[in-house]
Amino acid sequence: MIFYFSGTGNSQWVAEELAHKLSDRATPIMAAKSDYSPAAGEKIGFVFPIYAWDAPACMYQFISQLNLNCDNYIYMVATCHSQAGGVDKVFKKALAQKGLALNAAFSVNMPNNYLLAPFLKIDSEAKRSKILRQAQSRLNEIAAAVEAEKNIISIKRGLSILSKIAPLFRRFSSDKSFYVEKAKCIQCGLCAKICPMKNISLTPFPEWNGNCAMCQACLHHCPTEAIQCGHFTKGKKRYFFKKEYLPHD
């Protein structure tokens, strides 16, 4: 089984996609059931993208009330546009006081669909499908190690003091950021629907209502970017995962 969260769509892409390589199941952490019996010699996953350089708080609420008493190998990956920090450590003792053993780490680098700072944009065409030529290469590689079970670390860590902003990250990250342009907004639900942590309330308008993962899905996938966070979004390109994206040969 893999366990995955994901907000524009990176990380399920790469759960589902090593689902099908490793004939096993994705099945996205908030439709997950917390009492879990995996069967002998079954591999699981969890699959997330990097906030902060660590892993949403939402996967690690998930971890806390998972009830999967096993010795089962059990790998993670994570998805980022460029560094994971200590994920891997953070995570390994997340499993840990649940009385599991983390065997391995990866880590994917996805195109970018971090907005909320003045300098981040979304990735050009051409970087964007090099990326994730190089991310369909990544996930062979991964697949074949989970399949043989090795215990290996294979992060891209960048500094590994950035990992201690996360906590400030959560701390201070607040869906009271969001709001929308009513000029714009066609009041199609879409933000609503898509919202992995049923957040978003429609009055007709959008409303955040105090449980946001920060993951933006609503913000990439409003079809007329009418929603915004902060003071930086607005007039930036918006990006959501497709699979039209992937490159052919």
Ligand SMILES: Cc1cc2nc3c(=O)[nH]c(=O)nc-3n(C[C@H](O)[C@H](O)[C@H](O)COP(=O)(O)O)c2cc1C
Contents of the next structure:
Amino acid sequence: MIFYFSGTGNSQWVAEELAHKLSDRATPIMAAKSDYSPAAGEKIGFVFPIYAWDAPACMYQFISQLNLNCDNYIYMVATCHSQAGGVDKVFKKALAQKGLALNAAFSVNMPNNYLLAPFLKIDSEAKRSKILRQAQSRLNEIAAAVEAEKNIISIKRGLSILSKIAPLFRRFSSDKSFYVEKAKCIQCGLCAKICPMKNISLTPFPEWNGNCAMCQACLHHCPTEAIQCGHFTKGKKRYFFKKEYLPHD
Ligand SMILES: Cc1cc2nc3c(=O)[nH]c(=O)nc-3n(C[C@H](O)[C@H](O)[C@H](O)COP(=O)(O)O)c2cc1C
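To complete the pair, please output the form predicted together with the ligand; the form predicted on its own was given just before.
Up next: the whole complex, starting with the chain shown before.
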């Protein structure tokens, strides 16, 4: 079983691709049972995006409620734009608190969805294709390692000092930064439908209710780009994963 969380679809695609390659199943954590009983020999995977060099808080919440009770092979795959920091170390500790071991950890670079800083934007079409081409072969490597139940840490960490920012990011990130430009909003309700945390109510304009993963799904899926977050998202192009972006050659 592969448990996944995804905001803009990168991690969902990775989870589903791995499930396909490993003849496994992928389930979003929001729909997963916390008392899942794996079969003997079944591999357990966790796939999620990197937020500030760590896993999303909702992933740790899911693990804290998990009642797996097994010594099956366990692996994690973090999708990130470039650097996953020390996520495997924190993830390993979270699993250890539930009596579970982490056998393998991987990162895979995927297109960027983080726009909340002045210098950050989505990738150009050419860069996106290149990243996805590399991701396709990276997933073959990951699937082969998992299939062979390798004990391996294969994470692109970046500067280790950056991992120290994750707790600060947690403390200061909140959905209070999201707002809607009412003149652009067509009240289609897609933001509320797409939100994996079910954190958006429509009155009829979107309102965020304090249980946000900061995944940016609402912002990137809004068909009129009416949703903004903080000071740096206006005028920037949006991104969410589409199968048609995958290079086929
Ligand atoms: C709040 C937030 C923080 C992020 N932090 C990082 C980061 O520290 N390092 C990185 O390489 N990518 C970072 N990203 C980019 C995402 O990890 C990356 O685009 C990921 O594949 C998105 O997955 P998803 O489409 O499944 O939501 C961040 C994205 C968001 C929304």
